[in-house]
Amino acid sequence: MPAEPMTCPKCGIQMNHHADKLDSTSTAALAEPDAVNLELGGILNEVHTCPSCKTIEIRRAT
């Protein structure tokens, strides 16, 4: 399922969905226990990059 578009907070351009990363640290699980994907063993995050200013943003995958 494709990620919803994300707008760069610095320059307002639509960001590119660069990758999905698994955060399997216990700190992440303690901070957001409802977000833990039990099949993957952690929290899945989306990484987005701005093609203009190179800003990187991370958000929890849905």
Contents of the next structure:
Amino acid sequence: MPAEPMTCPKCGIQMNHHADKLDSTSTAALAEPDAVNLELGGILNEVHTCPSCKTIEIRRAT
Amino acid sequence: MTTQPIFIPVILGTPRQGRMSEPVAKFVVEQVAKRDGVETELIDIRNIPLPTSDEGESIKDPKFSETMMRADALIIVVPEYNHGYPGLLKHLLDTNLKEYIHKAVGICGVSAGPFGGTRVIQSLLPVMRELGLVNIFWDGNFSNVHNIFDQSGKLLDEAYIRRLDKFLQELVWMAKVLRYGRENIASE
Ligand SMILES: Cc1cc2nc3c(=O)[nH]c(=O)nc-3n(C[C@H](O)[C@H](O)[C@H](O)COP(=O)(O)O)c2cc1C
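The block above covers the form predicted on its own; next, return the form predicted in complex with its partner chain.
Every component of the complex follows; first up is the chain already shown.
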């Protein structure tokens, strides 16, 4: 399912969600055990890029 | 498609005194700068203040992160040290993540020996992949590096210009494709 669009914090336009990145480090898992997706084996993050100003944002998968 | 120039910074990946990777990195920057629609700058690892009392994103250098955010592709100039890469280079690369994702990377290996840093390039590839960077299938191989430049850093073997041209042609193509993708193609 497509993620909720993010708004660029710098220029206010809709960002493009172009990647999901798995954080499989134990430090992340220890810091946020509830966020671990057991099937994938880590914490899933979404990566969003602003088509206008190139700002990149990463957030927990929604 | 955006008409902003493609930005490809070049990381000089060793702080060693007397490093021969420096003339290589300067030569690479010069060749990148010659291309239409491409901007570049040299990032000297010596100039990035990083503590050694911690690792990862908590010790980000804001200027380096800003440059990585703006980059469409990266070139890493890396010497081969005991068949691997300098620890300081890995320490630096590990300080960012989101800044690299879906961006192209090309690696130039530098060695005193005849193999042009092929072993260090091979050992860096899985690191690039985990950082979200997209490796191209051309490398820069600077073998017997002490014979490639004169004392003033002038290139002695013009064949490197033609080889680097092929490497850059592929890197720029990949950088453009990935920029289009980051800006326009949504993950499903
Ligand atoms: C700690 C160390 C380890 C090295 N290991 C290798 C090696 O495994 N293979 C090789 O061809 N050259 C090796 N070299 C030589 C470098 O490749 C050589 O110095 C070359 O000029 C590139 O590195 P530089 O930019 O530091 O000069 C080593 C140099 C150092 C300082």
